[in-house]
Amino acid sequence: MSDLGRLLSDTVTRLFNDLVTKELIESAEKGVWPDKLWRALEEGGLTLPLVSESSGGAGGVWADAHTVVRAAGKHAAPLPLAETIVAGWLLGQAGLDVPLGPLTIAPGHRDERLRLERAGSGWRLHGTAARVPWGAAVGHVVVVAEGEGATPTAGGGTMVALVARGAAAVTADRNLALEPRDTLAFDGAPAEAAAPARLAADAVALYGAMVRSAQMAGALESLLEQSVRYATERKQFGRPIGNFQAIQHNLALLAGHVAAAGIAAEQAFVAADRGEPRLPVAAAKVRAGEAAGLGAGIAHQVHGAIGFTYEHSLHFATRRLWSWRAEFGSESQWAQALGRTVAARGAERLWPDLTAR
C-alpha cells in the first residue's frame, strides 16, 4: 500500500468509527441525509481520491481508492461515496471539472438507452436511467452515453456527461437495504460532455461492479467480526458457542469466503491501474456475489433468531450484501461475460492468463 493509501485508510477508518453509528444508519434509512458525515469525508479528501491535486482531489490511484471503498462497505456508510469516487474518475478521464458535493452514476441497464444530442455548442441528454443510487439526493449525475450529431473526433461517440440532478424527473425507490435507488428521466437536460481518448461504452457497469465487489468484501469482513464476537459471548450448555466444533467449522468457512472475496476485489483495483480491469472485475464480482450469499447464511446461522431482528446490527451488512450482489450486474451475468471472454481468447491462452495474475 502506498503512503497515500495508508493515509486514506487511517482517515476513513477513524471517521467511520466515530460517525457511522447504528442511529445514523437508521436515520438514513428513513430518508435523512447524513450531512455531518459527508462534510467530514469531503474535508478529509476521501470523496475524490482519484482526481488530480490540481483539480481538488488527492491525486491517487485505484489501489488507494480501494481502501476507502472497502471501508465504506464494512461500516455500511449510508451515502454514495463509492459512486462519487467513480464519477470523479470518469469526469477526470474526460477532462471535465469535478463539482463539489455528492455525485452518482447512472447504471445503464440493458433495456435503457441514454443519448446525448448536440445543441449548439453544448449537449442535451435524453433517456431514462433506472435504479440510480441516491439519484434524488446528489447534486449531479455522471453518465456514459453515445453522442449523436457529431463524429468522435469532433465530439461524439462514447462520451462522459455531467448533468444536474434537478434537470431530471425523479421517481423515488429503494433497494432491500433501504438505500435510495431512483429513476431519473431526462428530456433534453443540459449537459457538459466530452469524449475521453479511451473509454469503454460499458465503463459505468464495469467500474460500478468493481466498487460493489470491494463494498461487499468490506461488508463480509463485518459479518465475520460480528459472528466471531457473538460466538465468544453467547453461551450454551455452560460454555461459549464458539467452542462447539460445528460453529468453528462454519466460522472457518466464512473466513475463507471473506479472504477470497477481499483479495479478488483488491486485485481488480490493481488491474484497473494497469488499464486492464475487465477479467479481474468479472472474477471479483462473481466471487464476492457467491460469498455474499453463503456468508450471510452462515452469519445468520451463528447468530440464531437474534440476527433477524431489526434491533441487531447484523442486518445492516446482510441486507446490503443481498442488494449489492445484484447491482451493476449479478454474478451470473459476470460469469457469462467471463466465460465468453475466456472462450474467445482460446484454450492456449487460459493458463497464461491465470498465471499472469
Second form
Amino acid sequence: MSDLGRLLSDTVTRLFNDLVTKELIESAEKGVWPDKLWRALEEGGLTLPLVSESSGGAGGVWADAHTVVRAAGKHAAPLPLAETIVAGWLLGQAGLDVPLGPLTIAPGHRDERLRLERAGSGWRLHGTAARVPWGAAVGHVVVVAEGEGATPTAGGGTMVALVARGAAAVTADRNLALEPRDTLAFDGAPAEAAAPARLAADAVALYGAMVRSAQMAGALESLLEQSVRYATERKQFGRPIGNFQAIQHNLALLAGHVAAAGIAAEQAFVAADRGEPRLPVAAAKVRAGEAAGLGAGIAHQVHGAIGFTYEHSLHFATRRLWSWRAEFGSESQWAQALGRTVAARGAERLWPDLTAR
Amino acid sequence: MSVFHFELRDLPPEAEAFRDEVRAFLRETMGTRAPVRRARSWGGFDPEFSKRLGARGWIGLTWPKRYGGQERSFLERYVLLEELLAAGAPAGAHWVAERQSGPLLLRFGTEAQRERFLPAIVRGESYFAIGMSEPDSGSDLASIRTRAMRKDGGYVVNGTKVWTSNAHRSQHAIALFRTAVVPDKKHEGLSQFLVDLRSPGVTIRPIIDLAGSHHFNEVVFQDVFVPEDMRVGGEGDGWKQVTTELAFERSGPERYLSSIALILALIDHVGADPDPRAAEVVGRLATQLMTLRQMSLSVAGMLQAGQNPNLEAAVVKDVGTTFEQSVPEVVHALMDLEPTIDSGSDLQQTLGYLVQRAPSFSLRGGTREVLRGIIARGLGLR
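Alternate state requested, the form predicted in complex with its partner chain (shown: the form predicted on its own):
Okay, now the whole complex, with that chain kicking things off.
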C-alpha cells in the first residue's frame, strides 16, 4: 500500500468508527441524510481520492481509493461515497471540474443508454436511468452518454456530462438495505458541463461493479468479525459456541471466502490503474457475489435468532450484501461476460492471459 | 482476532523473463500431449522429464550453488512451478525431493547429508518418498507408533507406513519415527530419518487406488538399521520439523491447479461462441483461477519476504482444493456427458480421470478438516 493509501485508510477508519453508529445507520434508513458524516468525509479529503490536488482532491490512484471504498462497505456508511469517487474520476477523464457535494453515477445498467443532444452552445440530456444510487439525495449526477456528433474513439465515442439532480424527474425507490435507488428521467435536462471521453458505453456499470465488489469485501470482513466475536461470547451447553467444531469449520470457510473476495476486489482496482480493468472487475464482482451469499448464510447461522432481529446490527451488512451483489450487474451477468471473452480467446490463451501483467 | 491479510504481489521482472524460458522449454518437451495425460500433472512419474529439467538447472532452483542449486528467488521457483502445473508437465518423479526433502535437509540436515543427497536431487536422478501416515495414524499424525530404537551407532526400526507415494520407484524416504515414548506427550519423542529404501528389512507393497493405479504403497520396516548420521535434525525434534515442512507446502499453485486440464478441455469443447449457461460456467471457473492465483502468489511473496504466513497458507489450501475438487462436478452439472477411460472425447476422458482423482485433493497433505481447525485457531476460536 502507498503512503497515501495508508493515510486514507487510517483517516477513514477513524472517522467511520467515530461517526457511523448504529443510530446513524438507522436514521439514514428512515431517510435522514447524514450531513455531519458527509461534511467530515469531504473535509478529510476522502470523497475525491482520485482528483488531483490542484483541483481539491487527494491526487491518488484507484489502489488508494480502494481502501476508502472497502472501509465504507465494512462500516455500512449510509451515503454515496463510492459513487462520488467514481463520479469524480469520470469527470476527470473528460477534463471537467468536480463540484463539491455528494455525486452519483448513471446509467448503472449495462443496457441503459442516455443521449446528449446539442442545444445552442450547450448540451441537453435525454433518457431514463433506473435505480440510481442516492439519486434524490445528491447535488449532481455524472453520466456517461452517447453524444450527438461525438467522434468515436477507442473507448466508444462517449461523453461525460454533469447534470444537476434538480433537472431530473425523480421516482423514489430503495434497495433491501433501505439505501435510495431512484429512477431519474432526463427529458432534455441541461448539462452543466459535458465533454468527450475515451470511455466504454457501459463505463458506469463497469466502475460501479468495481466499487461494489470492494464494498462487499468490506461488508464480508464485518460479517467475519461480528461472527467470530459472537461465537466467542455466546455460551450454550456450558461453553462458548465457538468451541464447537461445526461452528469453527463454518467460520473457517467464511474466512476463506472473505479473503478471496478481498483480494479479487483489490486486484480489480490495481488493474484499473493499469487501464485494463474489465476482466478483473468481472472476476471481482463474481467472486464477491458468491462470497456474499455464502457468507451471509454462515453469519446468520452462527448468530442464531438474535442475528435475525432488527435490533442486532448483523443485518446492516447482510442486507447490503444481498442488494449489492445484484447492483451494477449480477454475478451471472458478469460471469457470462467473462466466460464469453475467455471462450472467444480460446483455451490456449487462458493461462497466458491469467499470468499477463 | 484478525482477518487474514493477503497483500497483492507483483512478480519481479526477472521472474517474468524466466517464465518465457520455461514456456519455450515446455513447448518443446510437451508437444501435443493429450489433455488426459496433462491431467496427471505431478501425478505423472517420468524420470526422463525430471532429468531434462535437472539438466536445465531447474530442480532446486533456490538452493545454494555449492549443492548444485542456482540461488534464485522463491518467486522464480513459483513461476516455474505454476508453468509446469498449468502445462500438466509430468513432474512427479522429483516432486517430493525438490519440494519437501531437499528443503528439509537445507533447514535441518547436516552438511554431510546435504553434500551427499542434494546434488543428485538437482540432477533429477534422486527421488524421495515421505513416510508419515500409518495404519492407525492419519490426521492424528502425532499418534504414530513406528519405533526407532537406539542400537550400535544407529537405530533399529520396526513398524508400518502407508500411503507412501512412489516408494516403489524412489531411492529414499524421509520418515517420521518414534524415538521415545513420553507418556501423555505424543508430540514429543518423534524424530525424522533418511531411510535407504533398499535397506534389508524394508518391504514395499503396492496399495492400488480406486482407479486401479499404483502410486501408494505400504512400507513395512522389520528390524531395519538406520545409521545415526541419517537422522535429520535433533532427536525428538521431529514434530516441530514436520509441521514446518507441512506448512511450507500448503499454499503452492499445486493446491488450485489440479483440474486445469479439465477446464481447458471444457473451453475447447464449448467453442468460441458458447451458450449463456456454458459462458457463465467458464466465467466462474476463470474467476476462481484468477483469484486463487493472487492468493497463492500473495503467500509466496510473504515467504520470499521471510514472513511466516502459516494461516494464510492454510486458507489458500482450503479454498484452492475445494475449487479444484469442484471442477468435475461443475462440468457434470453443465453437460450431458459420460466420463470415460478408453474412449470418448478429450473432455470425457479428462473428466473420467479427474472425477476419480478429485476426492484425494482435500485429503493429501492434511485434510480439509485439519486445515479448518488451523484456520479456526488463527481466528481465535481454539
